[in-house]
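Take a look at this single chain, the form predicted alone, given in structure tokens.
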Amino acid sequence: MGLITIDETLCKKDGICAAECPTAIIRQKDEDSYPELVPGGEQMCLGCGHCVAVCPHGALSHAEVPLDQCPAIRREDIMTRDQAVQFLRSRRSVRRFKDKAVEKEKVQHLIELARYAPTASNAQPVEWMVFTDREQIRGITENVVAWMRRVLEKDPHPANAPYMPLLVGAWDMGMDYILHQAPGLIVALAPKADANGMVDLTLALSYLELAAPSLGLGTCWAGLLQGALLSHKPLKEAMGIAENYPHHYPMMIGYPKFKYYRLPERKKPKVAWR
């Protein structure tokens, strides 16, 4: 069996496979034949499925992406404008959480989801690691915490970050404006191979957290650990993030504590047209 199989039953010989495929691999030498891979194409091959998604019969199937793994698409789930309009903008950052754990098998299938976010070359790197335990959670914090007292040993106030002398002092009185307290914590990853680590595993993870919502939970950008990653080497090791995945951003997930009723506006977009 090759890379792709042509149903001769259901093909049309209508050639719109081969005119889909990003790295032309697919050919059809005249209107009479059917569609067939070049010489070499595996090799060529970045298995993004657009041959099978693209038939409109259902006549072709790849080794790496089968037609019956491949469902249909639904129209009457399509979104209308008014929908996706209301969908994109109703996204919010959450930072105050209900005190209940995220069931395991929610952020199984989040993470699922955030597996068919776009990579280059269809290379899906991203991996993850997923914290669910409280006090390791609060460990991770409190090293957040410890880096900045550092930085502020240095330098009481740092120019780029005013904000650390507020945070420190707010953990200092017991509130946690750094994780918040979130029940979840959710690591995308990307080995240092992959020259496009941080735009896949940022699309992913913007895959997931529009997905949060579906389930009931929200979700928030981790910047101050992002930060505390990127500057302090023994803080990255304690969570295990090996030396070879520079590649990495975190997000905090829970349950919101309150729900939002309004859709903020935002700036208007500065669009040069060429």
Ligand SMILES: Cc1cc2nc3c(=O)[nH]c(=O)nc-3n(C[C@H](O)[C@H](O)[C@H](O)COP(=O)(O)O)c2cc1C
Contents of the next structure:
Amino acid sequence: MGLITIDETLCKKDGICAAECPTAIIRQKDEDSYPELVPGGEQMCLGCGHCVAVCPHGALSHAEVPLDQCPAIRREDIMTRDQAVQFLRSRRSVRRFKDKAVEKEKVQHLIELARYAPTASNAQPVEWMVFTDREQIRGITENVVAWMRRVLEKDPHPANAPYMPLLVGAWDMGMDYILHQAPGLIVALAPKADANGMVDLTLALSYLELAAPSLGLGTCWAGLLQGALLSHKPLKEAMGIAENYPHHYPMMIGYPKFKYYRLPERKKPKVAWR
Ligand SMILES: Cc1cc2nc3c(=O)[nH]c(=O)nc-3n(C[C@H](O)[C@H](O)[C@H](O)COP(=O)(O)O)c2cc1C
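Output block for the form predicted in complex with this ligand, input the form predicted alone:
Now the full complex is given, and it begins with the chain already shown.
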């Protein structure tokens, strides 16, 4: 079987699949011909499934993206302009969590959804690490604090991290402003070989963050932990992040303690219309 299969009983020879293919490896010689793969097209295929997605007749299947695994789009479920505004503007960084564990199935569901974020050349390089053990997460936070203490020993007022003394002071008083006692921690990773790994995993985390409220969950980017991971190799090792995974970002997850009632405003965009 070839990379693409055309059901000739359904194909209308409308040329849409050929016109849509991002690497132009599908061609239709003339109006009477069925679409076909150009010679050597297999090597150029991104496996993105656009050819399957765009065919109005369900006439094309792809070996890596089989038609029967591509559900039809339910247009009635696509959000309206107003719904998009509410959906995007109501996303919040959640830092106060209920004392409730996050179910593994829910995290798995979110990770599955995050797969649909775009990735450069459809490389899909993002991998995941999930921590749901409270003690383990506390241990990671302790490691961040220990690293901050070492930084502060050398420079009690670091210009690039003026918040550090406050965070350590708060920790000593029993307050966690680093991982906010989150019951879950998700780390998205991509290997060194993937030049766009950091962008890809950031987008995947954004998808995950946007989907989390649909399961009643809230998330927060763990920038302080990321800073520690980048500056202090032993922490990376302690978390089990391999040397050849330079692209990573952690995100807290848990059940939000509070609800939000308003959509806070943001700076006006600076746009250069050229
Ligand atoms: C890359 C990145 C790192 C962040 N790191 C932290 C962090 O370490 N701790 C924290 O409490 N919030 C962190 N945040 C959350 C931001 O403070 C938050 O997005 C911002 O204040 C706007 O609030 P909102 O996300 O609710 O719109 C981070 C956000 C991003 C995008």
